[in-house]
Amino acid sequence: MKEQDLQKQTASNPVEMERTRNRKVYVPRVDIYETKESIVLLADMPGVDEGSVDIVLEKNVLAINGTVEPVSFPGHNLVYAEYDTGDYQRAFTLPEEIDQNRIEATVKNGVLRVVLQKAEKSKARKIAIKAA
């Protein structure tokens, strides 16, 4: 893995809204697998808790909005810092086989986990095979 895919990738183009904060905003890396009942979501994004993270569907773009204060040191100054904190963006839009009434999230150690439930005429089905 190349030193460049671990580094944090800041959003060229925000989710569509005006910034009240001036700070770096990150597109949070994201993994996406899809079970039978539910396509689910894992968004890295260091800092956020469940009180920092706002998650709003519209139009069938579900937004993620992350964000993380400073860390500040009492009585210490920052001579040095590698990692640089900033809050988080990222949109997806939903296929029409989601069901947007069952989306579930939690997060846990900077992990977001969105779980999209599929539709029940979505949801993968064995067919019976008869014989002509």
Contents of the next structure:
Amino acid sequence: MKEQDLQKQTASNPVEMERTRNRKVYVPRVDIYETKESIVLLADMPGVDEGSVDIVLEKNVLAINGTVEPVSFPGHNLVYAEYDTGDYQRAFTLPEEIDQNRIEATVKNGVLRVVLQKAEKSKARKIAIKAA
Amino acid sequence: MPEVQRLQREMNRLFSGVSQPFSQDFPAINVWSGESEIVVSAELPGADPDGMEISVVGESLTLSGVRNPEALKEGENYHRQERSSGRFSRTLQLPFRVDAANVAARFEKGILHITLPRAEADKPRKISIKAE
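We have the form predicted alone; now please give the form predicted together with the partner chain.
All chains and molecules follow, beginning with the one already shown.
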């Protein structure tokens, strides 16, 4: 990973929706891994808590939308800035095998974790081979 | 704020030289200056607050810690891995000597805020002018 990749990236083409807030939009960095039972999605969204992140599932598109209020310290001036505060948006197309009724999301230390359970029917089945 | 105004502010910020956005170092930091203290903030999503170390020596502040990757079990694998992990450490030169005993730090929603009060001995003295 290049060093400049360490900092958060502005969304070049935010998720298709009209924005009513005049705020920068960032693409959260995401890890996705698969376990036997589920697919787990982790997104870095500093400044977001469970009350300020929205997850919308429409058809098979999972859209994540986090809103962050700018911080300010009364009586203080920002004298040096390397990062800016803004909202987060990103969307994912889910595979067919996800049980859309069993999606769980939590936020801890600015990281969103979405656990997508696999549907029963799509779990690996052992196919018995009949002798001819 | 109209878009044009925001663009103008962005341009001013880019050319002002006061701030150098998009740091190459991790974590990116912002510095707020108050009357007798400065506040340093850093975005550290997924960092463990217990493993974080903040030390102040004279006029320098060092913050270090670790972001652990998810421990995957046998048979689990990544589809996508964009979040960086590992140890981080960063040292900053502060504009004044700090009262090390009264440094306060707060880690909230993946953002670390460190309040650094100026040392009493280092504070500027106001010289009163006597009228003849």
